[in-house]
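Only one chain is shown below, in structure tokens, and it's the form predicted on its own.
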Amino acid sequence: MTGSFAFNSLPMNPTIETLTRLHELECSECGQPHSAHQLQLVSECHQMPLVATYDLRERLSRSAAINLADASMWRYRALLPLLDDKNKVSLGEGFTPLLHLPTLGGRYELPHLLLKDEGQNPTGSFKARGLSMAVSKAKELGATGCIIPTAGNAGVALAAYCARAGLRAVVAMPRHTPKAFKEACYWYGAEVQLIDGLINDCAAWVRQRNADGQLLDVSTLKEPYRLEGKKTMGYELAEQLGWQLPDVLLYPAGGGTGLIGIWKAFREMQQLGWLAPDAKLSRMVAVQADACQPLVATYTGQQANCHDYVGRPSIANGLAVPRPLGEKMMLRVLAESNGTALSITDEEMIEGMRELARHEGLFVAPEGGAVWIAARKLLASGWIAPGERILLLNTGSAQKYLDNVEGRWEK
């Protein structure tokens, strides 16, 4: 099912005093407008992701837009798509710490090495941001339940936020997903289906299970609002850095929503005048698993696109996404930012996890280990210069990955 979803449209109610500058949804392929007042899936014109746009013609200062008393992603309320705060479904997600890494920075001559730790979100990963927003909009627009294919963290987040909202949650995840992810979903009361294969196989099951369209499919980029939750990482890190941006931002890209969302935030801040006119935007680096690197394969010219890519499991469950719907959008970010893409082996991820744990006291997900090793490789190649400000994005806590990494703290 594409285009408008089969739930209630939200009437234009003049009695609602909304804080958002939300304007409409646009097709990411051609820009064709779609209504932001009813639940939408992919665009009717190209069956591609829809992107929320905002009316930024009138000046909106940082002081007027940011609620400094709200230590969550909702502090950027005017630039988020929720119309009525009564529909907000929140567990305090966002505003995660931005940490200096002095020991590793000193060892590798990177004096401005930083890490944003998304593992400190509710449900233990950055997925809390996107699912908080998606479930809030699902509630606002009349959905009674949601369904998702997941590599792990997104399913846990959906289960938690649906429980908070009183909505039904159906989660499909690979059978080999670590036990902690499955158990969390059960605790939150979600219906869990275990599938042989990777997330694309889970997506096929979701399409069959939800053929009648009774549940809102919140698969990555198949609805427009997870992206809006993820973009808040971009606003936060700019605020935390005094409205400067890092020279290089390394992001573990599976489905790529966060990579796309952070870049969207950077562009919005440019339009708002929140960044200096001559400010350079970060060079964006997409980091993938060697076992599943569809974006890297397309970026380096090994294939025309990811449509027939076959991946393998990785200890970084979130990177095992063989056919990301947002591939074109990710490639656009890399091109616009003068960025790059590279892959990291599972063994290298373990090495990265070990270094961050032993030298910085951070127990990061394998995806976090991957971005650190990627930074080391780019430094060695000369793509990163020692004096540049480098930001690593750790997407989650390693606690839920223990089935994958148990005992591997030893070389």
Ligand SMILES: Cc1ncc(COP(=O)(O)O)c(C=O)c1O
The other form holds:
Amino acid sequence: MTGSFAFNSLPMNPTIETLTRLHELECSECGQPHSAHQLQLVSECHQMPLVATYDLRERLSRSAAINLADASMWRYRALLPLLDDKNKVSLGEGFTPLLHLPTLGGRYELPHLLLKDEGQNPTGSFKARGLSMAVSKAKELGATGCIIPTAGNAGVALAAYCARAGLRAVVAMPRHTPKAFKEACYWYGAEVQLIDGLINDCAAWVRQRNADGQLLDVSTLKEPYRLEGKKTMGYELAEQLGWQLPDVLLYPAGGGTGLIGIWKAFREMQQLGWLAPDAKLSRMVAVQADACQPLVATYTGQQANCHDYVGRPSIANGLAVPRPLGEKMMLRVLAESNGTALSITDEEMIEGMRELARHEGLFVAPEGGAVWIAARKLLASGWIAPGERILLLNTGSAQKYLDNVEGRWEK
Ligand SMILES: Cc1ncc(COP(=O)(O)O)c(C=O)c1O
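Next up, can you give the form predicted in complex with the named molecule of this protein, since the form predicted on its own came first?
Below is the entire complex, every chain and molecule, led by the chain shown above.
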């Protein structure tokens, strides 16, 4: 053998665009432009999330944009914000399976029931996509370390990608987070701080710890590029479905990057002309935990916004986000897509996990159990019709959650 085989060294079709179409960053509130060539956090004008925009005026066909030889989220290279490939920090994230669920679909009269299994990502959750992108951009723009408040999975992903990149990682997570999340962070060499409280309490600690701004704060939506990693789920599922979209997409919403990112991808694909002109976009459903449902409370008019919401822990650790910075953006997605929001009890999540494990061979995170039960509820209420194409987004594997769910396979 001469030389080792590396996937990224596969010969690439020379007609594929390898340069990013990244244009600039815009304030999500008012559209004010911000430079994409320096490290940025929230917008100067509104202190709200910045969103990457791309120059899509010049035609970019699917065949010129997608590197079919790359079985990772990086196959959509031109639509991702990295300027130079030498800064790419990748563990093979993305391009996860889209599975048909015939048994549960048959049992509940949902013949077109699908699940995208994000538990099969490196580090066991969809957070790998966002953190691969954020750490790549951190490296590209000269950061030496990153800091994150996390409910668990994002911290593990940050620790892994920083280890890969040779950057420092500081992770603050609730003390009650299952042991496997903490262990993984230690193994990857991160500095871990355990906090009494939820992710908002971790965020307060992060602000203090990083008062000198030495570390890049990659908190959900405070940093613009995790969203770009997450949006690749939208491109992927469209590609996997032959450039059609499901009628309904159910997403377990905490901070909301997946919901907002997938919708961003749908809009970009519309602009690119990759979807049929009359194609209907999916109705987006945000699924939360009963114990912490700020978005549902605002959506249903129980409060004006989430600013004073007080949440409790859930076995779906990722859903315990009491005051998401991206609340307005999530509400916009629900409104534009004719979607809805609902919450699920922890007990129901266990039931959902049980059904997916026993009947489909899928050991999903409680967040995945939640979206399945949400689909059942929406079917029962008539919001979902039996013939519709339903996509469940399972965001993680159950493996790290055993402290929360051990033995609960028994009824
Ligand atoms: C497994 C899982 N699902 C869903 C979420 C919620 O993700 P987001 O905060 O991007 O909405 C998280 C967040 O930690 C998670 O770990």
